[in-house]
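Starting off, we have a lone chain in the form predicted on its own, written out as structure tokens.
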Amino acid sequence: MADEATRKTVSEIPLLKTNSGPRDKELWVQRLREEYLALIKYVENNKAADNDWFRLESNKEGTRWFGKCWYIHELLKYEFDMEFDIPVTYPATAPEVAIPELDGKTAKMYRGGKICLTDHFKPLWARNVPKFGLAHLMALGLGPWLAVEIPDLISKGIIQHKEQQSS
């Protein structure tokens, strides 16, 4: 169950109507204007609390979505390259989230850097077609993931900061 923190974070990301992907050419326009707001409202309350921790933007049609995440540990901060596709079945399915250069670090990776997200938030995801679009991806999915796994890679020795790895 998510803790209080959690539910108020998420509980401020505005809900999607439009049950759409981009097969649906028109609607999907749609959609793609209530992902822009609900993300930029997520970004903006980050902010507000002093938890920035991602960047994203998409190709034109909204298909193809990239950018930068990171993790702050002991102070410092680990930033990697994240990147994902809008499935077809969208927003039945959610999208898989990867980030490349961790492929192969950690058990909670599938080939080609994609972060494991079936056991927790995908019934999640399940449950709230088509209320939950990419901000909440990004809040219940990618963000547990790097809170857990980045500070275990890092005191396993997988993964080292920027300044470390030069020295």
Second form
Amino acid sequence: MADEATRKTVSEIPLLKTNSGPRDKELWVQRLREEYLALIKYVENNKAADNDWFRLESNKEGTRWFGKCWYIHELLKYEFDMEFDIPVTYPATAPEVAIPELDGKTAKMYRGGKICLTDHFKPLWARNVPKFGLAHLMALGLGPWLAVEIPDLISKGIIQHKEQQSS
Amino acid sequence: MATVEELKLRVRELENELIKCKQRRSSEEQNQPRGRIERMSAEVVDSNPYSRLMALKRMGIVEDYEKIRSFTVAVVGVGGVGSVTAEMLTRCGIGKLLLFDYDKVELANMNRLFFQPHQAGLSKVEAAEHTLRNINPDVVFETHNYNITTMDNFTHFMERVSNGGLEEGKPVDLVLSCVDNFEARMAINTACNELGQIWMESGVSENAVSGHIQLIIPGETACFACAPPLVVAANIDEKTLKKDGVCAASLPTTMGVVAGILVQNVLKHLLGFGTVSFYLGYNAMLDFFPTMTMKANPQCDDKHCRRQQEEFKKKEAERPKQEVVQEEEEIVHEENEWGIELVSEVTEAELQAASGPKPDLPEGITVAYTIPEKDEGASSGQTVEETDQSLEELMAQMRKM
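Mind pulling up the form predicted in complex with the partner chain next to the form predicted on its own we just looked at?
After this comes the whole thing, all chains and molecules, with the earlier chain placed first.
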């Protein structure tokens, strides 16, 4: 399913309790608070482990999320903007994370730069509804994707380090 | 260097060419394929676009074919399956079509049917409407270029399903899911459960060699959330399936077959002929078509599905018991030259070997994945701690990190 390190990381992300989606009004606010609590904890864990790799924020309704993620490769930092909408069926279905600037650069993407997750992700998410939240999506979805795709894209010369590019 | 004379000549040439182009264009515009036809005629003449369809009546297959013009169908997803589905319904003379898709036509779509290279860059719904209107101007079209899974669009989508019928304010007769992802299917499922809207789901596997269609009557048959997604068993060892560097494969053949069986089921359902399939799979590797029916799950996660089930139960109880006269004739194959026989179901042991409980499914159909019953013991891992912080405070804290 996932490697030992990922499993440990995920086990340290607090699980969510409220099963509600963006159409649920008050219960959604409760869910959003839990989402933020879990995300904050996850980022704190990452910082403590010297593995800080993303930031996320949302609009005030919590339906649209955007932020940055970065990947260190051979001591150089590659940073990307990411975004996604919370689908109306959340948390039964996970959001589709997009990195628009990589659209068309890798086959492991759907239109609009939505990352193509592994076969394992959807069953894993489905088995953990509603306990998994956006922090888990980052740890089990985007994180592993970046770890596989970014080094590959760099080695193929498809993406360049931004500072090197400008110099 | 060209002389002034030469340039003048060239200008005249180009002017003439422009005039020719303009003429061709206007003659094309005037040369509309045909005007609208008020009533479907059964007259067998070369100029009647409906003669072969109306012949279905004469042959006793369909009782009242003209009824097709009174129906409205919403097609969600106008890709490989949806576009062909819409074309078939248009050619059959459906009353009204609503098309939903947020994608654009790309050259990468050209391995599939319907769209043409010169349409690249246009929105799929816009390009489809143009082609379809040309094929049959009798059909009323309504197109929406958006993603139905986001909040605002979903509300609008629900509104159109409940009011977008031929007569504004009436619901559509059928919703067809021709989307390519789980999120959109769940969104359609949510909407249809809430509205009590009958719909059909269709799909082609990512490896392009199997597909399925499914009729969902909220409260009566299993909804899309009642069980993990039902898929046609692949008969391909997952380990030998190379997925490196690609997300999805597609074939015009498989998509055409699935669109065909989908619209066939739509016609049978709307016009009342033959047997309507609840689930029909297509395994292209073995040319095998498994079928099944699945009842709604009383423990379904969708509360509107459970509500619809209650209503269905009440309705069933109130309905006077009809003496159903079974007229089923036993099918006797007099010859069986090739020794074809039905294969037995999956053994009990095989089922139990699966990690989670698996619904009882006929051979050839399986679930995409299994879900363990409830939690194995207490949910492993810590849950979020209670806090007095408001959402705004938490948002600010996250932003400061």
